[in-house]
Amino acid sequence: MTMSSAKIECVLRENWRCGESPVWEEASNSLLFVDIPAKKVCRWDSLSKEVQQVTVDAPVSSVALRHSGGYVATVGTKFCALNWEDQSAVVLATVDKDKKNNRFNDGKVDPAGRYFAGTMAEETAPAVLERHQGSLYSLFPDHHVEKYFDQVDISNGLDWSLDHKIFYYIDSLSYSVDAFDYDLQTGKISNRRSVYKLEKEEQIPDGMCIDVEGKLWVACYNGGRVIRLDPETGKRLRTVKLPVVKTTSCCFGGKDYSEMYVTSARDGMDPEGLLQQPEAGGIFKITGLGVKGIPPYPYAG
């Protein structure tokens, strides 16, 4: 089989600091992300290339779409409800009440409806963080949130296996990709185990999303790229290059969810770095990879 050549090109270039958790919403034909320390989620609708805006009172780190309307984000250490209409959030959860220098970082809502996500020690620079202070987490449909594990560094990319049975995982700086054992019914996850180790020039391993081939898709921070893996063989598939080095993550959308879009960011480039980048912090689309992606789930609650 010939790889099909992949098309690169910057939908958005506005430059956000740190763009994240790229998620399609089919039902507005509109890519959702958030700008972490600029605190606010943002929809960029593909048809009129216009950008609406919401910001909240605290680093926003996921943005998840929800079954009821409207949307779910994770706001500080807290899981809110988000009223596009109005603007407002609502706490539905917070979690690491003894830890005030924590926020939220990644989060994906699993094929029950429930919305993952993890935690973090608040950055002094990228990457840069007291370590194993995170943990893992699940907002359950009737709000109660569930803990997995702590000592996490930087809890990232998250996803499900088509066949619900594994829940991959990614915390940043163990430079692996890990699977576990999972539980739809219950949300339970056990067995943790590496999928994939990632090469020094692939450097640190962020958002990662699957595909229709079971494959995972994981964005490279520092490492301009976004690699396809075989979790089953623990084997690399592909590399696609992009034009910027911090690139934060991915997620399948657009017509069939044939294209991939990903998320980069530009806090702490130096100024000839972004003379170099000038797309960093910019939404990249890519077209023609011959894999499709599946839609997000809506959190359910």
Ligand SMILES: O=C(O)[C@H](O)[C@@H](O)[C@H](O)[C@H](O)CO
Given for the second form:
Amino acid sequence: MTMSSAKIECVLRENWRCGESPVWEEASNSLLFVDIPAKKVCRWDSLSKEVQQVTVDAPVSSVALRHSGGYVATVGTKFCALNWEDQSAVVLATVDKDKKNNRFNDGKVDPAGRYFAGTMAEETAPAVLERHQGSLYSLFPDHHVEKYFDQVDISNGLDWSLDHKIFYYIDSLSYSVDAFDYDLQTGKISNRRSVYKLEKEEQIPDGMCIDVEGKLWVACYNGGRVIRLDPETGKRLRTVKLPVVKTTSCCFGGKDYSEMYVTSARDGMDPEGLLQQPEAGGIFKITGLGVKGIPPYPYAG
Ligand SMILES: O=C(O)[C@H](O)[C@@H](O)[C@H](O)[C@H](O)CO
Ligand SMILES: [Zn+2]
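Next, report the structure of the form predicted in complex with the named molecule; the form predicted alone has already been given.
Whole complex next, starting from this chain.
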């Protein structure tokens, strides 16, 4: 089998501090993403190339579409509804009330419209933090929150298998991509196991998304790459390197979800690294991968 050759282009060079949570919004031909420490939710119009930004009052770690309009986002330790027009955020639920140093990290909506997101202790430097402080939660459509487990270091990438029977999850400092059995009816998870352990040069697993063939794409923080994994065999199928080392997350978007978008960070880089990687903190578009993605699910509440 020949692998199609990928083309990588930096489409936005605004040098975000920590770009994360890319989400394609088909209705507006836009890429949504966040800059966590800058407390910004951004929307890049792929046709006009304009970026709009909404600034919130705490680190914002993920954003998702909302069925009833607008978006939802994880801000600090709160699940919020975001109204783009008047730039307001309404709190839907708060987690980790006893953990003042915690914040949410990555989040994504499941195929039934529940918004999953996990927490972590705030970092003093990338991947330097008090360990085991995080938990994984989901916000149900009726706005109640369920907690799945605690003892998480850095709650990160997540997605669901195409048949909705498996939930994939990354706790970054475990250097593993894990799977759980998933019950879509109840939103319950069980039977945790590892499907892939990262190799040393792949560094820290961060954001993740699934493609139409059921294979997983994982952005490797400090590894400057996205890797494609077969969760059934545990084998890495492909490595696509990017011109920046702090690749944080990935999603499919564009026409028919045939393009991949990758976010990156510049926080934590020294002046020399920034000189060598002027596109650090940019948003990248990868075309010619030869495989498509699936549309993101909107929050149902
Ligand atoms: O965006 C995230 O997931 C974290 O908030 C970031 O700080 C880094 O990606 C992390 O340090 C890598 O492990
Ligand atoms: Zn992340």
